[in-house]
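Only one chain is included here, represented as structure tokens and corresponding to the form predicted alone.
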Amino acid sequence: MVLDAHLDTPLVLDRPGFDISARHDPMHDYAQIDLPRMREGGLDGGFWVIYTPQGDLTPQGYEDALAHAWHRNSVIDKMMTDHADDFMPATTADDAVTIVAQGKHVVYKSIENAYPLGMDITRLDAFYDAGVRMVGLVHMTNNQFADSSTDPDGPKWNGLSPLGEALIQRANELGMIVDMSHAHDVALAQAIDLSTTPVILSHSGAGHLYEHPRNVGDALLLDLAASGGVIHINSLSAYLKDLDTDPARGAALSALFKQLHENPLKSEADTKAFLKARRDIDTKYPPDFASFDDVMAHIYHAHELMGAAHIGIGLDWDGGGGVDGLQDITGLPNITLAMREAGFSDQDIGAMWSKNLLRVLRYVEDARNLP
């Protein structure tokens, strides 16, 4: 079975037009998953993202964050619904054997950036009750919860806030997996420490291989190891190589994604301006991207450090990944044969692909503790 921790799909879902039983080009429409791709690369399914952007943290704030949050939910709802003979919802480990026996899709949800829940912890449960079986504390900068690794002004909190700290306390007791990806190292270890169950990390890299506040040094992944948690490898490129881009580039992005923010897409014009303003950044700005191999040699590297029990996929599909070599989800099998020449046995490789992620996924169900 092959799972990925983290698809950012929901994100191209929400365009006016798109239609995921189609097959799409990575590089034309910015779309690397759709139904016939997913059946070619073999992706069965995985954690299907309710994605927030950073926001003030002000009551405003929260309060369009959360409306934000639960519309993101209602796309990933509608796709099931439109699409009922291929995909199904799944809230529990064994969901996805029961959904994958059927020959459909599986389609958990999670939560990157809790920015939305604002400061009333609670709001959670009602995200559990929609089906939500991880929670990310933060995205690129920090909130009121957690620092993030990407801050421009640095940490705020020293890792995690007393509100976080409450976060993971209340996600612990739901029955939720507490994902660490983008948080500070500090709020990794307190997170670590703290959660009565084993943490992820749903699209990471190994910070030995590439120095960037994205990735994860080594003591710190032995620590999340012992404790029984899992890295999910990620595939941006800027976060396992340094790349060869006009540093307009990312201002021209920024830009665009920022007027996508505070005008969503109404209309297929709408979505096609927006993909031919996005086609036009790429052509005055050509995009450099790390390869296939420097995807391979994280896995490698966490192989060694953590053992096989310890790794996942996360390769942030529709939210920056994809590499030469890996453009898009029709590339997983190489990945796979790359591990089977790389010496590792059937066994080590089913568990990386979903059977560790499962793992996490029940031992959260088996702890729920509602008080």
The other form holds:
There are 2 protein chains.
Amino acid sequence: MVLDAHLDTPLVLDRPGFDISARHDPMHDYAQIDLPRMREGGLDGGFWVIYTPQGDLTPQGYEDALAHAWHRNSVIDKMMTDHADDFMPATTADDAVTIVAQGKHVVYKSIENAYPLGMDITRLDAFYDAGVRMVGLVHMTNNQFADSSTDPDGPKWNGLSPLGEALIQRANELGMIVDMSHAHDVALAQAIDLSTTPVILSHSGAGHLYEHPRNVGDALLLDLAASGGVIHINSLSAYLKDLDTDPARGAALSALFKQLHENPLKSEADTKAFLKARRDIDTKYPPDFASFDDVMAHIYHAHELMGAAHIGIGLDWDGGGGVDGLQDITGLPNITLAMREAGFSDQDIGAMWSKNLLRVLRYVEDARNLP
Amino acid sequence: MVLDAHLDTPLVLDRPGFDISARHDPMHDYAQIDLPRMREGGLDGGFWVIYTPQGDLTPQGYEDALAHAWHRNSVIDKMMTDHADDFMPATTADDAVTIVAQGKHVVYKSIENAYPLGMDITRLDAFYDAGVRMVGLVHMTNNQFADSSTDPDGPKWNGLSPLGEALIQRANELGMIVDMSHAHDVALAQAIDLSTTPVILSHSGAGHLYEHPRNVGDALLLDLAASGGVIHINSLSAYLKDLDTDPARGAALSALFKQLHENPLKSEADTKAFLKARRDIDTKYPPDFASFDDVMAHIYHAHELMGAAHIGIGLDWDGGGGVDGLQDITGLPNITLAMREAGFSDQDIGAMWSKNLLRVLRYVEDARNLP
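Take the protein just shown as the form predicted alone and give its structure as the form predicted together with a further copy of the same chain.
Okay, now the whole complex, with that chain kicking things off.
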């Protein structure tokens, strides 16, 4: 069974004209996942992400974000109801087994950025009821719960805020996996100590290979492993190695995505204009990709450091992932081949593709303990 | 095809232990709809309601209500994903035809009480994207959009507020049916004038038979019919005729529902305690039901007044509906029998059971016109 811990495809699902049952080209349509390629690449599913961009820490900001998050949740549900023969909702580890046995695809839900919960952590309960089983506390900048690894102003809370600690406790009580990708190292270390269940990184890399704030160094990875946690390896090029990309490219892309967030696509014509604007940026400032071997290097390093039981796959599809030789999920079998060539056992390969993630989910389920 | 314009069953769906595929007893389980009885009663589906109780007209009130409404939406989606072989999402009039042809049940979505949209009517767009095709402006008390027919303080806006007018315009642009059940007569009259598409009453009665504020008088019903609209007849006993019910019963039920709203059921034990409390109220203050003939009297009166093209069925199941001889949907065939005995043609009966509602939906779809 092949699961990915962090599928950002819900960002693509509500693009006017997007059809998940049709095949897309990653470099022309900017869509890395659809049913034909899931079948070809052997991706059975994973955690489909309710992502909310960070905004102001104000009542209005929280209200807007909450509406945004619930809408994103409904987009995932719409995919399942529109394609009930292909996708099935999963909330327990056993569900994945049953769903794959029926030849269908597995839809777990996760939250990336808990910002929409505002100052009321019990808002998490309704997301649990809606099927969410993983919560990522923070994204690119600090929020009310935790410091981000990439906030340009540096840490605000020195790790977790008191509300962030309460949120982890609530996730433990409900039976949700705590995802610390994007969090500052100090917040990650605190979460490992505080959480009564193993913490995961849903899409991160090895700081030993490239000291980027989104990656995690060896000492902390060993702490993660010692607590039963799992790092899922990312394929976002700029986190895998030091790339000499024109900063103007990043600025142009940021401007485009800001515009997209403020003016959501309303029609297929809007979608076409957006995709053309993205291609124009690629032409003007060509992307600088890491390679397939760079992804494998992070996997190998994590494997050498922690052993197979603490590694998984979270390639950040439709959220920035993609390298030369692995621009969409059709390349997943090459990861398996490479792992085989590197001498990994079938059992280890199976652990990395899904069993480690399901082990954590099972732990979290069993620990569910509402007061 | 048999559709009901107002199914409050989403209120029941997330009761811990409730299983829509199991059969329930209306007077013991307080659940009037499930799959076995949909099959027995021949109910193909209808509009499943995202209902939000009215709260304070404050930013905090709006935020709480928005979270509540999206959660209710996710409860409907969960029913569809958990029972994908039985329920299918419908957003167009044609969808109902296709779904019924497959032997499945039809799930349109509607909003009852637009209060959760706060002061930002563009929040309606995300609900459209999530599949909502009907919006009811107001509930038991006045809100930011319209006067309610039952606010103890009387009208606040003299009909629609300016924001309510803008909301109707947005619903017209998006392609959503405007539902004026619960609205004050003045607001209904204004909506009929203002809306560019026919307005409906999803669950109301004839004021000529019983002058209750939730019912609508003949003159206004004729205006509704002249604009192409449809009244869907309700079965809530207290609106059908003057009943001599002990006021203590209403007070006890209100207190129970207030408690339920503030402390949602968390476990099957909670559900059992809640249902027992309801049964205890029924024992202490026995309910006083109108009769099957009273429901039929409202249908006959509307038919005599407006003709078959402007009548539909919205019996308020799981929202207060139910009379002696019609306590759940297993009794629906008796309505058809009674209409036949009253001399209604098969064509008229078909119009009332679904075709009128679908005609309005088709009109609204065709008029969709985003600026």
